[in-house]
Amino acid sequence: MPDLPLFCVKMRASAAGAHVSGAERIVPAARVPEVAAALAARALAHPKGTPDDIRIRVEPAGDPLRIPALPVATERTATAAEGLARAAELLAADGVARVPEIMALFRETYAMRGAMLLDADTLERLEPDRARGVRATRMDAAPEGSGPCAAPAAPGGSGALPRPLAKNHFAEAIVLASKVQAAPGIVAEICVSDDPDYATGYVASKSLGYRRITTIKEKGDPCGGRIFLFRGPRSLVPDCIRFLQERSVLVEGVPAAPPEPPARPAR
């Protein structure tokens, strides 16, 4: 990649200590400034409220590991209901068992400033902090290559062209969900935002890709968590949240937009 070194950028922000919103981006040093001054901006226009602590951190992203976008699909849902319900039969045909106990579970994440890591099979907690839980970080859209998010090198050969800064929960949400299934040991995830404006949440797994729910929650609900479910020896479980939180990892071709569902056969 052109104009090394990359840094990552990470802002969070809260207010009277609850978390508000974060974000991060992978970029070149030059872009550094212009990235912070621009995450620093989304946190104070979020939803949420204006935060009173905004924090952000800028490290070196090392040589970040390429990895492909987890192919998409989107399932239409007009209910809150029905798109928890998709959730959980979604999750039961990737071979889960005991899907509603852990739909039952995942109300306890709402609280967690990370996701809870799960055994997909005893359902043991594997977090080391439950109150953190574990933050999948460290990543973004790679800026250049032969997928829908390519971008031309800039004049000057100064790398990609700047891409845009604001929110934008579909390609971030792939971005998160390919790192996440890229991870030692992790066999699926659910996600429902915390945004009080999107109510549009996922599954994912390496066999169904990211499933796009369009409705998993209430409008105007706050509330919101993921779980990442785990497979395997609890030797794997270090390398599993060092990966996580630790890997710096650009995703390749991920989609400009959202697909549309297929429609629905007449009656």
Second form
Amino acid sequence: MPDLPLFCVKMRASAAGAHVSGAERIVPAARVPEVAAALAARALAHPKGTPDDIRIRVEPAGDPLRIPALPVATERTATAAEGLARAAELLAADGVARVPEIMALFRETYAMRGAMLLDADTLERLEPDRARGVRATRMDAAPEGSGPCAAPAAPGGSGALPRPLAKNHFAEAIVLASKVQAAPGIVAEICVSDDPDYATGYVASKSLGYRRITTIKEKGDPCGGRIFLFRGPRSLVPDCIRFLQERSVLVEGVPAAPPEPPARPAR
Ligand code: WAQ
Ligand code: MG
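Based on the form predicted on its own presented above, generate the structure block for the form predicted together with pimeloyl-AMP.
All chains and molecules follow, beginning with the one already shown.
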């Protein structure tokens, strides 16, 4: 049983109204002060610059749903074109129709803070707010061991690093992707970071697991986004959005680091 009460600690930093960084954790009450301080330090140390507004919000997490992390595999690609083609191929093999149209819609996500929620078959957009998109929130990696008090929590890994000071793209993304695939009606996700220096993206589904694609955009490109693909009756959409935005989730078995891709063939 988790050591209750647990709290969601969220940080959001902006400069001149523009988003700079954000992060969140779910921790026992006793760790809230330490985690809030670490998230504030992370906001202040962000490579994009010093924010002029940092918000730390602490809310009761209730009794989080515990789900396993999606299995992780790495696909090695050399160029953005190759990576996008691989993403399309994986989605198509997973039963997603109209993949080229979905990939074409991806550019419309670039300006959004959240994800596009797209009907996988009709390609209707289901987000209530199209400019913002849908945000998955209230999630963290479950600490290794029995309860949330057992060890410093995982995203970022081993505990040797001052974790919250640097964004661990992989650890945060596997938590988000695992929660998203647990949402009612979600069948797949595609993600490209908006961090200009981070060219690795992924596609995820229950059957594909979390498939990292080492190069899915060119280095230096600030455009990124996410699409959550939904399949089901319209009446399920509110449940899906509520789960993504409100249900606290702890993801178990998050690997400290992604696995190495299969060795490249000798040239
Ligand atoms: N919920 C929904 N959409 C989000 C969220 C969220 N919590 N956070 C970000 N987005 C959307 C938003 O449109 C961003 O522009 C876009 O996703 C990319 O977000 O295994 O860093 O935080 O090494 O830049 C993938 C890791 C890293 C791959 C992805 O995404 C790997 C990443 P970013
Ligand atoms: Mg980013």
